[in-house]
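Given as structure tokens, the chain that follows is alone and in the form predicted on its own.
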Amino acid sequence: MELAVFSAKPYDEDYLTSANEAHGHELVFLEARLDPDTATLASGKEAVSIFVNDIASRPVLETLAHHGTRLLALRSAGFNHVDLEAAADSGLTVVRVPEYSPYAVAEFTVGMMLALGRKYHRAQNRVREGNFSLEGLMGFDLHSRTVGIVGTGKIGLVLAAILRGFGCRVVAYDPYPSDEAVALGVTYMSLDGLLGASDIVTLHCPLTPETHHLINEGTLQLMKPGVVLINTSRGALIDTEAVIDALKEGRIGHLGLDVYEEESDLFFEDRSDTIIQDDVFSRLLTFPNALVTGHQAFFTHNAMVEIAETTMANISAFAAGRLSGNEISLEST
């Protein structure tokens, strides 16, 4: 099949090209992000592949379908950026990569906890400037801390196992509790109960209408003073302005973000020579107790291999008239 790959970075091209050797599809790599202005670039391509910040709205999907696209292949597990009703109306099949490396995201999350708790990033900057003072670098042990995991899918389960190894008490909230999590020693609670009991709160749930701004002014009030809040899932799980207010007031002691609700106009590009126009994001960067990274938690060799191989296998299954098992639709969500 002919495949147009949007938001293609050099690493995407390398991994997808390597994975395609076993499949033989015709790949066209496009640096542009998919949106209403770029959708016609896929004209004549039976399949289109997109990443997390591409726009798959109704107008975009209608344009793709009108120009011959039949398959939308996501290079991600999340699909909140896809209008599934419009995809169905346009006759488009949508497939995703349901899992790639839960270890990548879980380990990155623990890394954020350690960096914030022991101020690695601030310490390195000091040492590079010849400042070896320990003033202001007092940290805390992870051992014996209560960590609340919101969402115990594959990433949440891996994270729970790692944190149990650190000697943490792990509590969790999920509408569908996991027996595997319970076997690890995880205690399930209501969301309100988790927020009130946890020293560290970390988000690992999908973005849906129900979870949009899950962390907001009201839920922040339920958290312990000085709580550590981590989000490596989806940016819009957090009301950023409410979190900034909580940082200013000291209710949040440490904040770790690998995602941001308005990241589509920022992340995955080198903007070091430009002035960032997003005042909310710029405000986040002023807090010494906030660590912000650019959606890199997933970014390991293992994960990229899995994403590329699953994407190509999904396309081959569609071309052969088979189901890959990774199809998504309104009925399946």
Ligand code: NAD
Second form
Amino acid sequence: MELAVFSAKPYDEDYLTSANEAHGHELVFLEARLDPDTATLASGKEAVSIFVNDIASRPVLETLAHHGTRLLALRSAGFNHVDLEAAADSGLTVVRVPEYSPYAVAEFTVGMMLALGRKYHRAQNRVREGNFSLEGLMGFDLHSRTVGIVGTGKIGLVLAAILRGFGCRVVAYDPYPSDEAVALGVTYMSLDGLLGASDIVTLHCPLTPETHHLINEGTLQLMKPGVVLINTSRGALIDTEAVIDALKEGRIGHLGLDVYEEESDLFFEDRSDTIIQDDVFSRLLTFPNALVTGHQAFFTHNAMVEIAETTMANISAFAAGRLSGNEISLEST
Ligand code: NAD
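Could you switch over to the form predicted together with this ligand, since the one displayed so far is the form predicted on its own?
Next comes the full complex, and the chain you just saw is listed first.
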């Protein structure tokens, strides 16, 4: 099958080419992000593969379908960027990689907690400048802290297991509580209850209309003063401007973000020679108690192997007229 790979970085090319050895599809790698202006680059390609910041809106999907595309293969678990109704209307099958390495994201999240709590990033800068003072580097133990996990799916569960190992009390909110989490010693509570009880709040639910700006001015008021807030899920789960206000007032003690609601115009590119025009993002970078990374929590060798292999298996199943089990539609969500 012919596959156009949008937002293809050199590492995508390496991993997908290697995974494709067992499948023999014809791959065309495109650096461009999929959007209304670039959709025709996939003309004649039956399959198109996209990543998290590609735009799969109705006009884009209609253009793809019009030019012969029948399969949209996401190289991600999240699918909030795909208009599934438009995909169905255009006759496009959509497949994703539901699970690659929940460990990658869960471990990165713990790394953020530790880095913020113990100020690794600030200490590194100091030591490099010959400043060995400990003033301002006072941290806190993770042991005995209450961590609130919003969303105990694959990533949330791995995170809960790791945090139990640290001796944390783990509480959670999920509309579909998991027996596995309870067996790990996790206590389920309402979202409001979790926000009021947690020293650290970490988000691991998908972005949906229901979870959009889950963290907002109102829910921030419910949190403990000095709370640590971590988001390695999707940027629009939090209202960034409300979070900035809470940082300015000291209501948030530490903030860790791997995702940002307007990240699609910033992340995954080297912009070090350009002036960042997004003043909200720039303000975030000024806080000494905020750690911001560019959507890299998934980015491990293990995860990249899984993403590439599952993507190729999804495409082969479609080409053979089989279901891969990784199809998504409005009905399945
Ligand atoms: P998952 O589908 O296994 O789990 C999601 C959980 O969220 C489910 O248990 C679901 O019941 C729960 N949920 C749904 N609505 C909720 C709500 N309103 N409140 C609380 N919980 C709710 O997904 P996963 O593999 O654990 O991934 C979680 C999210 O992490 C993904 O949706 C994706 O956005 C994000 N992610 C980020 C990266 C990264 O690199 N930063 C990588 C992979 C995934």
